[in-house]
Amino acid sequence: MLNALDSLKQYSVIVADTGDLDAVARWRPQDTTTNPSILLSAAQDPRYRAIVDASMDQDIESTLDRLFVAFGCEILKIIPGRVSTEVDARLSFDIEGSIAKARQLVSLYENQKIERKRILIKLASTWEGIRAAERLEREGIHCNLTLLFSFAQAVACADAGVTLISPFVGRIYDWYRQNKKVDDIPAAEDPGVASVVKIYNYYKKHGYKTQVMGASFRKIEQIMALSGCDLLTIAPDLLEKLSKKDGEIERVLSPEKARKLSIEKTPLDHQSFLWQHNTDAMAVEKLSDGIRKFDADARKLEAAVGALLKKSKAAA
């Protein structure tokens, strides 16, 4: 018998949302998703000191590149899919930053060997991130758009013709159970899983090529309720609950239902995507948290790496 994870995958690919590589190893997703935050707590575990310390360079930020890239090469060591490799949260407003940040990053890859197809670079679907992503594809640098909470973030990333979405349950989820004051939210009535399954739909009904990852789970009836959608990123704890629970899951969403659904298209230029995002609240606040939260990760990681790189200039 089939146990939910094994039952999951034959309906969608199954991504790490780790940089802990021995929960890669045994997991062996087809990818693996970082960001300062994971990147943070692999850092500061001794197992990777020899990662970190051969990532050293003359300053922080040139060193901060070189440990992303470096984790990043030792993950696809295991894997056979794609890496996400995250952008300074302190580019989301902009579009030369983002890219330039972007393009040095696959230079750093592509000087350990690694082919473009196998990496995608990580921006917040902001306005300019999703500027920035547009122009980065039509160079072949494929991007996953990350933070995304509304609708209207994820029309605008599709029209852009980005790689990859990862719109986020668990935080969605999170809000609108303290904006009700509850302790829970079942799957079926989930804001988070309804989200996906609307960006889902309207993707296979009209065409896009940009793929659907569901991310930011907190539990995995929420996981289980999207099974069929492109990709999943699941963090190592709940691959443990899916892996543990017997029998198999039905396939909630496909091309196939999409494709029957009444959904008209609906494109938006910069004026529209602005109002339409602004009028979901939850999505305005979640999406500066967001970013503000993957920035003060950066920070820590900043300062744990400037210790380290002034400690071994003391040295030499």
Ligand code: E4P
Second form
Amino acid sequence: MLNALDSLKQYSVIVADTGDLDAVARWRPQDTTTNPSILLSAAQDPRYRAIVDASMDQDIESTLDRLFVAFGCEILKIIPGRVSTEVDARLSFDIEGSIAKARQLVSLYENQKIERKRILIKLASTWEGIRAAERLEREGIHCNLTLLFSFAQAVACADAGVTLISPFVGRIYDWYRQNKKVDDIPAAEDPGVASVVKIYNYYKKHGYKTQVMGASFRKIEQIMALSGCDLLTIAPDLLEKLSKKDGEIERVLSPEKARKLSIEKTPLDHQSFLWQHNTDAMAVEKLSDGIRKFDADARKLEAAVGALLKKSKAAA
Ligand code: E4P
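Any chance you could show the form predicted in complex with the ligand after that form predicted alone?
Below is the whole assembly, all chains and molecules, this chain first.
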């Protein structure tokens, strides 16, 4: 009998949401996603100290770039597909800065003989992040637009022709749970799940090429409720739970079903993007909070790596 994970693999591409190389090796996903919080915990893991030591460079910024790419390269030795590497959250409102950082990360990968098709550059789904992605895609640099909470963000990403979006399920669920003061919201009523369903159906109905990768899960019921989504990025603890759940799961999302729905196209310019995004209090709070959190973890990583860098300079 198939377990839930094997069953899910029939309908969606399974991605591991982790920087833990042993977990990547164990779960053998097609792709892997990282973010600053994930890389903070991987870099602090004694098992991966050699990767951190080998990344030391002249200054902290280039050391962090080298570290992110070093983890990406190690992951790519294990998986057949793509790794996502995120640009610094401080660049979330800086189009030129984001483009420069993305090019720098890609060139570090290319120095390691990694082709562009195996890299996804992660950018926050701000208006500026989306504009940066639009230009990067024209250069053949593929982008994964993250911290995506509102429908407006999803529409703007598709119109910009980005390769992939990561709509967050769990953080939407967290917000509504806190707001409604409830311990749980069942998957059938979960606004995080509903957000991905709406985006997926809109994309497929209107023939957008942008892939939808559900992200940020808190429980396996959210994942199973999105079976059929193009990709699902899942943390190792939830991969484990899915693998232990016996029985087949049904496909929920499909392009065929989406095409039968009546959904109007909603083009957005800058002003209407800001307006529509702003009407969604959850999305406004969660986007800002997400940028602050990724920034805080990147600064923690910077401090930890900075101390090591100082030591290695003193020893040289
Ligand atoms: C993946 O791309 C996201 O960064 C990740 O799923 C976020 O998950 P979290 O909400 O558990 O931090």
